[in-house]
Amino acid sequence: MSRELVSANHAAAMAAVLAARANRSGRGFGSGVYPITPQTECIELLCEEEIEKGQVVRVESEHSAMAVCIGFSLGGARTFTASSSNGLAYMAENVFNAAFYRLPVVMMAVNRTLGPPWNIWVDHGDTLMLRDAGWVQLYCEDNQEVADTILAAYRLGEDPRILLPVMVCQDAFILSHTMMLTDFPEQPEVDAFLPPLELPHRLTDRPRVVGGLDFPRETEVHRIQHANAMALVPEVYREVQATFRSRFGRALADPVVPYRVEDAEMLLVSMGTTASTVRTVVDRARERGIRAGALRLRMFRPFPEEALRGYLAGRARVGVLDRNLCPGLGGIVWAELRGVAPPGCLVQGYVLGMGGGDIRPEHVERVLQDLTSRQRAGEPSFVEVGS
């Protein structure tokens, strides 16, 4: 085990390199890369690494970057790329294709505001835009979690019961450019954790059609298979957690991470780095005698409905903090979570931190005060945080 002072961008690249080398006895590694702020440092480091039986292809666009990953993956190679914001929007066609082809591509997505007007700071709307693309989506809180999740993503996506691509999401600049001591396993440990990829439908010298025309019945079958695989993700993820702990000696976070929920009357739900600020506010509320708790939503796809139902049972009030906006609806996490809340539970949506404004304890305090005083849920509330 080595400990390095690295940004989350570099943590993702270093974990991807370990995973790439672990497939050297298989069909190797391939990556298509294109820069976009704030993920560029990730692929710059990836391009500098010598990977046995591996190739990193510098392409002319994000669309091509995912196309290269699709090609490598169809050949049975382990694959990785990274993107953000408008880059994700540009590659969207191939993001869907990778899932439809059932390819276990891993992508680090640095959450950044979509434009124009241009904005390079954090907003979750870019990856949530792709929530129906058929990718597993995991949201990270710190640099260690980014590195660990990249490794776990390969074990999860390459499982023959799953065979789905995995998106590992991190907040722009708050993580991508922030240095943190991060532990990395040695290569033999990763080799033991990630066996060589055996893609059952990889291309060989036996002719096979990829991307042909489906009639309605064939499409129904494919999409049902896709849905069934996604439904198995929570079960397989638990297995990955157990193997990860046994190999590396530390825990891999649950799909929903609770904090002080045992006797909580109200819960604050968030994703990504916002969760650490929420925990601070929960602690302060407890000192004042307010029975507050928090949930961090780590897995957004598949939506961890069963776990959420368990945590929401018996709660009087739930506030959902969204760092995104679906115009005409409100926060995306709130829109999905309110459907699993128990009858009589007040579920209020709060939109804050869009465009990268700092979410500070005083902003979450305002959320908590509003939630405490409410008699019923209303329209999504916008909490302005400024620069």
Contents of the next structure:
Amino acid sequence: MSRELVSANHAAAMAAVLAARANRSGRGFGSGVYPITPQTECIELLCEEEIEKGQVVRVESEHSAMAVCIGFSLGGARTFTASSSNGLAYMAENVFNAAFYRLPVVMMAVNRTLGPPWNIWVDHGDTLMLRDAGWVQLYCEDNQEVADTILAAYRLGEDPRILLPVMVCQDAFILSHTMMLTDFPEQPEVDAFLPPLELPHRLTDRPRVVGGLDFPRETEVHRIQHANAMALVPEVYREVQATFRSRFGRALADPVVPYRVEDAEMLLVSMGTTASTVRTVVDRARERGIRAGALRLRMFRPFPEEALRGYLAGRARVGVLDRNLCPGLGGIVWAELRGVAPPGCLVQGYVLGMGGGDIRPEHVERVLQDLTSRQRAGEPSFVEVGS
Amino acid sequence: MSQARDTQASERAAMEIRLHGRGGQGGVTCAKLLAAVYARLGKAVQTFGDYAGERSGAPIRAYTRVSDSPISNRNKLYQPDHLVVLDPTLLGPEVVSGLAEGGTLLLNTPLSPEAMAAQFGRFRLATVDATAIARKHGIGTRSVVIVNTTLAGAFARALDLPLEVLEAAYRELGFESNVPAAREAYSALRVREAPAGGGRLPRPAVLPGLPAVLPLSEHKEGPPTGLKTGSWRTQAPFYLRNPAPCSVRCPAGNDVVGFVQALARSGEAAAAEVLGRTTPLSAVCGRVCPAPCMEGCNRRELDGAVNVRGLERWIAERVPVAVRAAPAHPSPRRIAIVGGGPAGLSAAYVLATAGHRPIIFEAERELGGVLRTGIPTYRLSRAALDGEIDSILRLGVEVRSGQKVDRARIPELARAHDALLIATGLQRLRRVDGPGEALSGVEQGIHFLRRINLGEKARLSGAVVVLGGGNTAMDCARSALRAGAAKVTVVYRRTRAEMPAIAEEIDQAVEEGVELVFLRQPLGFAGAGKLEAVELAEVELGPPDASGRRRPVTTDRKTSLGCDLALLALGQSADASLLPAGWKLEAGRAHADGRPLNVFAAGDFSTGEGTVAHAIGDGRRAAQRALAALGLEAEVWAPPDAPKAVRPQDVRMGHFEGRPPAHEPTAPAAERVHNFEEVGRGLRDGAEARRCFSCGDCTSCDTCLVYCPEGIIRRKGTAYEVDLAFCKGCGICVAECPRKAMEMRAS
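Alt. form predicted together with its partner chain, vs. the form predicted on its own above:
Next comes the full complex, and the chain you just saw is listed first.
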């Protein structure tokens, strides 16, 4: 193991390179990349690395970057790319294609606010825009988790029961450009964790058509198969967690990460780095005798319904902190979570930190105050954060 | 399911450092360095930058958190324990906001902590002039000084961090070369402790109010120019002329880049005007100069040196260069010049154009010296030589030809004139000093060339051996071929790589059929009454000598080379016996009994350098020395410093398109070997001048204007104007200048 002081952008690239090299005894590694702030450092590092049986193709757009990954993956190679914000929007058509071809592409997405007007800082609207694209989506909270989740994403997505692409999401700048000490396993450990990819439908020297015309019956079945694979993800993820722990000696976080929930009357639910600040506020509330707890939603697709139902059971109030906005609906996490809350539970949505505002404990205190004083749930509430 | 970082959000024992700098100063890297130091001390660390899209020059912040327990706080730093300010112009209430009283305020400034105390005395003040230290150690980009690594050294001292841990962190991050600067800052830091009783201000619980924002459907007032980014600047771009390597290396002192650029921009008349400032012999140098300018040409690194020699000939063939007539001096002086070779002619040119009366005493019937007697006509057409000499004489130069001046006549000439210049060249010829040197058939090459060049009958046959490896050897060999020799062999004691002759001359000699034999040292000559063979010893190359070339070591193995004529081209030196007894040369001026005389040595007689270009340069210097000695206030030219010239790494090669050099067409070898007609036919056109990078000299190429991220550089004629109200001092214009005609200076 080595410990390095690196940004989460570099942590992602370093983990991807370990995974890439692990497939050298298989069909190698291929990647299509196109830069965008705040993801650029990640692919710059990827381009600098020499990878045996590996090729990184610098293309002219995000759309082509994913197309290159699709090609490599169909050929049986392990693949990786990274993008962000409007880059993801431009890539979108091929994001769907990768999933519908059932290819275990891994993409690191840095969450950045969609423009215009232009903004380079974090919110989750960009990857949530792709929540229906058929990918597994995992959201990280710190640098170590970014590196670990990239490695786990390959093990998960390449599982023959799953065969789905995985998006590993991290907050712009708060993670992407922040340097922290991060542990990386040695190559032989990664080799053992990630056996060579065997894509059952990879292209061979026998020509055939991929992705031609599906008639209604075929599409219907393919979609049902896609849904079934998604449904299996939580179970396979648990297996990946166990293997990860035994191989690398540290835990891989759950799809839903609880904090001081045992006797909590109310829960604050968030994604990404907001959860760090929420924990500070939960601690302060506990000091004041308020029985607050927190959930961090790490897996957004598939939506971890079972785990959430378990944590929400018996709670009186749930506040959902969304760092995104679906205009006309509200926060997307709130909208989805409403459906799994038990009857009688007050679920209130809060939208805050869009455009990268620094969500401080004081802002979350406001959320908690509103949640405790509320008689019933209402329209989503905006908490303005500023810079 | 419970995990360390998810079960307890501990911020105990945390220390927070905030850095303020400008985009491009390396604040983020500085914060990272500090984090790396604390990581090595076993702490948990977190470090990140805080900036928007303004890039270079914009105020930025960077943060480092240090803790004994895992860090999960991801907020920016509002209440730092310590503050580092990379740029003193940023200092203000906003920068120090939140800093605890008694907290360390580390400033990059030449000022003392006491000088800052009136404003910031409630903090622990630490100051160091990191900019001066970083500049001294050459830390930065092509254009701007970067202070981050230097300042981190000062921080280590301020916080009492072990220097060896700091150095280890530098090594880890690849900044090892910056360690000396950090060390210097470490010891140069000055600290003023905070007054006792200071404490952390209470953390403000109230969040700041938020500004109103206009809806997008309303026009936003104020164009982007409302932000006067010039206030961010600490350095500003300046346009200047840096010396080009070609000009610096020219022994004649020609403004090489100047004449080539004049040709490219304004044509041959302008180019001739530039050349005429320093040389009257461009048609000559354009043919026979070894062209050190081309050896120094930065374009060699891209696709081959600019053919400067070819261009000089091309200009001189179209516009006479030596036409700088000047009004007569109010009290013109009579100055005698002994020797009408290139040094004498150059001196006469300087004196005549200054309105004085030079008188040349020449031993031969015609002027030119070695240009006429030594250099064969196939290299230098006599029409070209005569043309330039005529131009010089027309400026008002008297000539006494056919008068060999000996030692006895020197004092007399000195007395009869206001000053005397001795420019007799290299008259002493080196010999083999071996048996048989007096045999018929052994001849000094210089004498042979004189016979040929002055048209005396010199019809050869049989085998000729030339001893030596310089230009005289090549001239002898190729002249011998043209005079009818059946076979010509050049014998040199080292190898081709060490031959002093111009490379093209060697190539052309080989093309014409001259054979080269290396690693042979002549011992003597054999023959009964008449030369039959040259006796040679085999040579091995030993360790390098003072000139850097490997020293030839003679072995006992002997060989013999049969021939009918042996030509000695072993080198020449000045004949010092020309000076009267008791006279001594000091810095080019003759002295008798320790007193200076108005007698000056010029050209090869003085320097022994042995090229036309050196002779021209030193001839000019001698003339200027004479005028200075006569109180005529002439400026004496001195060769400039080579190290200051623009280097290849200073040139942005990427801004230039590759185009190979233009070569002069030459007569075919089989044809030219039968006559003495000029081999080089001159360049077809002057387009080669456009290959010149114009090192150090602005060409108004607009690269600075195009690359300026603020768009605030404007053309003003052929020059530029930088709008300092908006110039951030980012240095991009300077970094992108293709030719180093700009630099950043403190503003």
